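What follows is one chain in structure tokens, specifically the form predicted alone.
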Amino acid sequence: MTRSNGEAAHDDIRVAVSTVIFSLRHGGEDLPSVVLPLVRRTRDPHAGQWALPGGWLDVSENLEAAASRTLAETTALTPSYLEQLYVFGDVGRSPSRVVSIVYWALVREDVASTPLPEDENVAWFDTADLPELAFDHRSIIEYALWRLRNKVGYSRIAHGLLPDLFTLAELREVYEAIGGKRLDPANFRRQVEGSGTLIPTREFRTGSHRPARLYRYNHDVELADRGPLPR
């Protein structure tokens, strides 16, 4: 059987899949960093440029599986939530066809402070102060980044930045770090505590001020709503 054009250039697509994956670093008095990790280019297209961790799809795997198997591989980091992004496939963002199926991941400040792998070629940068990155990597993390700001003022997705117990000024620093500006204390308490997304516990951190309650994130409630979907 002949097969048409378009048949014949389905053959030569190939399907990535790449994780932008955001934690954040304190840094002296000011908000803490939002931070990621990328990846220096060994080979052509782009030798040399840094660009997002990501490889190829396994015609066996699940995207969800393959985007923690290639961060497992490249940075060795496990996030503490993760979920599909986009879909990029402009016919010239590489010299070959190229389809990436994009994740976004969030890990909390502890997992992100652990030694990456020993190789020169993987390294945390500011998202504020990036390097000259490969293909459209930069626009996709201008959006990736776009999103999570979008979406921390209607959802629980700052918890996957935090530990299990955590005050409400470390959460209030979240937001305040995503949204690159400073809250004020008492209308955020009113509002977080009134979100019925959090669960005070009867366990305060101390230390030089007044002992902080800790609280924790109400699991009733899921960190973001994928509807009738399978988790």
Second form
Protein chains: 2
Amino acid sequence: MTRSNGEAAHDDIRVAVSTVIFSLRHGGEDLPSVVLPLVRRTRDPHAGQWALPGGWLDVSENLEAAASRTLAETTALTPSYLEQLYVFGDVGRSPSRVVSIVYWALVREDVASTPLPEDENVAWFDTADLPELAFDHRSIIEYALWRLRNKVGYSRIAHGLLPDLFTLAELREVYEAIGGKRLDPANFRRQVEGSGTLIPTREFRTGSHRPARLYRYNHDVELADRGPLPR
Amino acid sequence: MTRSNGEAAHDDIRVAVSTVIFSLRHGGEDLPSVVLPLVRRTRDPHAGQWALPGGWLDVSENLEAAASRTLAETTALTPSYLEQLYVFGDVGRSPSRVVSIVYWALVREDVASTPLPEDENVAWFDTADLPELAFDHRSIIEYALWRLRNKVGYSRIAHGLLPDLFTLAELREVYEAIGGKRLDPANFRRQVEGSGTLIPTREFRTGSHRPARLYRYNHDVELADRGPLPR
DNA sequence: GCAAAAGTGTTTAACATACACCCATGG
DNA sequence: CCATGGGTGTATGTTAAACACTTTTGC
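Okay, that was the form predicted alone. Show me the form predicted together with the DNA next.
Every component of the complex follows; first up is the chain already shown.
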């Protein structure tokens, strides 16, 4: 059961932690795309293929801490939202027995656009145009996307993709990008204003047309209700 | 892989699988209670206290299979619904490092009322009146209850607590027991009839008053949308 | 002034809720 | 025939959606 030196007996179960990190990227005139960072594997199995950032769980490290640590080590990113997604542990998903505890995270677009570490083995990908992926990571990403789209409907996680100050149009764009369809500006405004999650400021964003009021997120309201989970 | 000095045996991470199993139990005139089976621990840590049924994950066993197996071994129950709940893996939750993959399950009331194995170390408890529990199992149950109550609102899992044939009043009682409040029979009927999840039969349940039509669950509609999760 | 986005108002439909009412059965 | 739960009808209020309209800026 006990491993002596990392090699040897693989008849035990190893615990890994990975994270699906979502952010947005503005393209041309279209809606922004949902993007995520991937890491190219340097060793077998699946050497050369892209995979979710992650690593082994440390014996004296909490699960969420492991997610944050491996995230920082591989991508140098700090998420504004982090939540457990699912555990994948089927026997056949890796040559040796690995139980992968997968988290998902949101990163603000301004944070995500700071350059990645000087490493051609880390890169951002459009979720609509993913490369070939190692292990079962493709279906993990599909599931995380499904959760993201679901959760955006009944919680306020969209704010996790925006900086402190934002216009209603910017917030709407987030919902539109995740949902994949345009929303009525008038109805969107009423909905979000009535929810008590926004604090209007006295500042305005001046552009090529009528200036738009800047809003701040009301942190008294939780981003997402996770129920009675220990934090 | 890091390993602190000395302390040979329990120095690695062990993976356990536990299950929160819900069922209903009819009392007197009141609403049925939500009940769950617990197992009394026979060894340390927490010897003598009640705990969730579970066991160690086998090296060549899928996660869901481990949940089913440990369930059958300790309680001899077969669930009608089984879903992953959460992974609890904080460093301090057990003397040695244990990552617990917790599932939650539903058992039909008629199945749950077959007697438990001849063993005074397994028993059903009302969720509103739990004994002292081992580890962090109390908060795990709280979380599972929260998930149950939530999910019953947007999916059809209530059927998992009923036998094949049931009246609308019986189905309504399930919702009332889980939600903890009475529902309008007329509106409940319309809601559930309009959802396309019920197939009316030609049979009736005859009791002390006007006979009630028996319904069957429409298995074309999934109990719960779990998204693109591999099954 | 014109284009375009910000922001307001109004109409409509869908839906949940509340509750009045009739129906069918055992006693 | 009456008590009781099964089952139907209907009025009311809340909410989402669709869209017409006014406001404010850059050019």
